[in-house]
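First, one chain by itself: the form predicted alone, in structure tokens.
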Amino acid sequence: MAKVLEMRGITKQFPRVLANDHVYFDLEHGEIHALVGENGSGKSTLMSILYGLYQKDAGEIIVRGQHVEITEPRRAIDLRIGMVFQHFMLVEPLTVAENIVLGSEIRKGPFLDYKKMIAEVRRLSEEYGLQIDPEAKIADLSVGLQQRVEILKALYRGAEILILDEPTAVLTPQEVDDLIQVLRNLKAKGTSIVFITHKIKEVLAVSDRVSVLRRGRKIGTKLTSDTNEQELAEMMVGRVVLLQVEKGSAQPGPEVLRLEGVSVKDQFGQVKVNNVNLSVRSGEVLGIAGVEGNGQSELVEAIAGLRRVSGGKIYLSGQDITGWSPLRIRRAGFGFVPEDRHRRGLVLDYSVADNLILGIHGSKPFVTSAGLRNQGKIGEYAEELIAEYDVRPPVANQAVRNLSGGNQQKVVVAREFAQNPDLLICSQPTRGVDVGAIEFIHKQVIAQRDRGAAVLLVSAELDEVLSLSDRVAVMYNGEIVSVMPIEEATEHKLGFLMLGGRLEDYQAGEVSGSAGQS
């Protein structure tokens, strides 16, 4: 197959990281391509280089067999090369139509041609099988949907070759399965794609091929169908890593959390949790399983202080705390890993440092006698997570913000989990997360449970539910619809029970097939 890409001997030095050293990678047309590794890996800074954000320090750049020089997304544009970003750049008060032609609009002489326009939108999208509402307002869509619109501009840029970076971070195990059937429909239309991801079993799904970066360096590339999950975790991780997590049985203590009767309502005074009754002891995990926007949000933010509830009751170690502050609930033994890192888990601007001491900043001994921060304590206590939880690149005084997402995640973990709270609630704790440091989270949850915390958590990933849980609640519009302990869950049984099904009927009709099999 015809090459329309080479990258030879890419290197990109930032101060303190060689993000790329001397990097080799190739597209064919017509190919879905993986990029995988851990994060911070160098994945998204080669194919940065490649639509012209940042710029090469060395190698060169073949496209369809001419030597090019790419110093700004123009010019990858002009290359017929489009990438569509984890963080989407939409305008959310405009349609569909508005942002996808937005900058290189259709006109009838000064003015736009909305009819044309909203034609061309509707034709783009059925001919790659993306359909969607040209006239619809990015504000009302979902998050899978937005990622159509821009799969869609840069369709409609006339985009040959499309970099997706890390596109499913943010989707719905459904909406993945969607993104799945695009890339093939894609694919069979001529496009040629670079899938940046960390998440093993997609990459078997939808690739062609895939190619391992670790620290900067390519460890080497594989036809997809000549290799398999375990393989390509050892090449990411360079050493073998459990894909399920070893623990021993739990040994529940008392009860530590209490629902009673919870109600909670959202912004426009809609019920988004109803009458929720719930228990979690010390010692053990249960784990909510559930398809996302079925309450979870609205339920861990009710605990944590951050939504108020409009009914029932919630207690922590006994004490009533509805209606308590987040800080006070926090005080009271309580840790959070929220699903929104960036709304919820970290303040962007500041260090490193400074987030992993949120919500103990003026404590001892972060603070003199004075009333001074002690900006020694606060730099050893930093140099000790980063290292515990292998935070990268290990540099305490840089903004948050400029690590990867995967470290952004290490860092509100490191946070939360030294604390040694009571109650710790995770939401999507592994969320954008590589499978090192999913293998890393993992152990620390058990090792939390073992300690003798009580652990809440929620994920949209079943298999992490049923490698981590003890008892497993199903959350369905709001309501829990069924709790059961570990060894009664399983993966058919939880997504039946996720799309409303009832316990009853599940049963009713195990008995019915094995009673037609006998």
The other form holds:
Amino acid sequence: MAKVLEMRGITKQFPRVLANDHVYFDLEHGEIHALVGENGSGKSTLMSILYGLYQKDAGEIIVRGQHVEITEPRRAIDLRIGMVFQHFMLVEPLTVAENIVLGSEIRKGPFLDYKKMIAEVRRLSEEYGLQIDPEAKIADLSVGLQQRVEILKALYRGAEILILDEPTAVLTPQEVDDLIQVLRNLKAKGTSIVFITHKIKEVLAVSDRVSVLRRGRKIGTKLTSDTNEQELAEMMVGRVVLLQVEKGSAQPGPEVLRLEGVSVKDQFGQVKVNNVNLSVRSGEVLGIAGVEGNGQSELVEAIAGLRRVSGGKIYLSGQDITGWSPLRIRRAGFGFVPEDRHRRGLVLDYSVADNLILGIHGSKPFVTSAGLRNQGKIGEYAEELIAEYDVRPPVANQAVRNLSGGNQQKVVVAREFAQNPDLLICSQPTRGVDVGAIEFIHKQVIAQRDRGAAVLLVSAELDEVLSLSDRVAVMYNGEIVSVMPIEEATEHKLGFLMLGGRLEDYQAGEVSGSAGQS
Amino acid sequence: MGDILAMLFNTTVFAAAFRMATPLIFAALGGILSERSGVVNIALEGMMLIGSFTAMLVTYLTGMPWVGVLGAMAAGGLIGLIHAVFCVRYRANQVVTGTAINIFAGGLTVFLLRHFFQVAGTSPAVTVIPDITLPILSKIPWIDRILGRQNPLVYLALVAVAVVHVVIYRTTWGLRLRAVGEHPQAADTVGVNVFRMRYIAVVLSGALAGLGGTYLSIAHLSRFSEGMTAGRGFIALAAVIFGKWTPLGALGACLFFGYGDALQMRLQDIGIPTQFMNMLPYVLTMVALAGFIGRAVGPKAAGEPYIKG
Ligand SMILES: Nc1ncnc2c1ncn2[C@@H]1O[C@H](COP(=O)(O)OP(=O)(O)OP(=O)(O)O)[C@@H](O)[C@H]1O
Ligand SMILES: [Mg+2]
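Would you mind giving the form predicted in complex with its partner chain, to go alongside the form predicted alone above?
Starting with the chain above, the whole complex follows.
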């Protein structure tokens, strides 16, 4: 087959890291080429160079046999290269059609030709099976639909080479299936696709070839049919990886968290959590399974004191903490890994060290008796955690913003776990995190459990819920519809309940067909 | 009671409201363009002041007030360019730069007034743009008493609102403008030149603010006096926020503030202090910002310099 793209000897040096070190990468016509590697291994950098956002320090790029210099995105677009970014590039108050045409508008003189724009978006969305309302505002769309808009944006510009940077990290399992179908359609129509992901299962499901980067270097390229999960994981991390969590059975102790009839409304007054009763004991992991948007986030934020409850009581170690401030709840023995690390978990412009002491920055060792910051102690503490949690690069005084996603997540986990809280809530703890880090974070969660913490785990990954939990609760439409010991939970059963199926029906064996009508 | 109602709904007051609103409308439109592109422009006040002065000076020199108008727009645009160079190119803090321009404009106009006319305080009188009668409007009863006979700049302000509205919502340039002020990186990744968009928007913003200043010195009055904008640039800024960064919303806000201004004299007669009416725009802005009339959220990237890559 013909090569549509070749990148040779690509090198990129950032102030502190060599992000790409003589990387070779190629793409054949009509193939899906998966690009995998640990957090910070240089995947996004390599593709940003291809799209003209970063300039390479050395190397050459050959597109359809021609040597090219891609100095800005415009040039990449002209070469029919399209990119769907890890963090979407959509203008929220604008409509779908406006976002899609932006920069290459359909015009009548100086005016936008809305009629033609909308018709064109309709045509594209039908041609590629990407259903979307051209006149909807981006802000009103789900993440999955926003991603569709991103893909349509690239296709509208005639992209024949499509780069998707971690497109599945933010999707629900159903949306991931849809996306994979879309990619197969695109491939059938002759689009060549670069697919970046951390999920080896997706690599195996969708790609033709897979390339692995590690610390800026290309480790190898394999035919997907010639490799397997274990081998890829080892190539990525450079050592044997345990894909299955090792854990003994739980030794549950006294009850730590108790929810009595808790209800939560969102800012528009809609009930998001409805009369939830739940109990988590010391030394156990309770997993909450559920399609995103069924009230998990609101429930967790209510426990953390970030959202007001509209009814019910929350008890932490026997104390009624309903309506307490977040700080007071934390001091009562609460640790929280929030689902959105950028919004709730980190101050991106603060250093790693300062992020590691957030929340305890005002207490003993970090403040001198004169009330000033104790830099020495802060530094020591940060170095310790950075080493223990393997944050890379191991530099305490650099801004968290410059860390890769997975390493940002490690900073949050380190801060929260290091406090040894009685109650630990982990929301999507491994979102966007590489296999090595997943293994690590999973181990830490189990270690916290074995230390005696009560752990409440919320995850969109059924695999994760199943492998970490001792008990599983299913949340649907704001309610806990079922709680079961892990022995009774299967992927199939949870999937059925998550879509609104009733336990009685499942037990009666009416499992097939009718569950997915939502 | 009937007296008060008669005073509130008086066509003379309405007509005055349009006149008082005119400089505000131009400046607010300028503010909208600038903020929509992602550059906060609190320099509207200074740009207006320089516009007022230049309009007077050019009219004095040429005897042609419409040339004065062009001069004022050019001067405003030049100040806009300075603001843009600092904010876009050198990524200076936009509020600090704006404040500096306001202070600079105050000093410069005083200096130039003395330099050219050897006077302090007030310039000599110059030719003004005369009022005109619009044949169509003057045939509609009631409306004719408000808008039938006005200064051409008053009509121009209303036309400008419509034009800016169409530009922002209907043209390619407007779409790019909205994108650049909201999510510059998204615009950049589809090949829109963020820097160029911001330069153009801020220069236009200055030209419009300068045009607003024109009305004060060669239409409303026939001379320039020191500090004659008297905070109108800030009121225009308030109108931008109150009108939620839309031309029509800002028009409404400007007319409302202009109405308050027009009413002032009369209210004083019945014992309501002028200061109260002067406060009104700012109080309303705070109310708007506090979210009492729905969310007043501006362009997301306003105030943040764009750094590529
Ligand atoms: N603008 C930047 N300035 C400085 N360093 C950067 C910058 N962008 C990335 N880096 C560094 O370059 C390295 C590669 O980052 P890159 O984002 O390419 O990793 P990645 O493989 O995409 O990781 P992830 O899977 O977490 O998204 C990381 O160490 C990162 O911290
Ligand atoms: Mg990345």
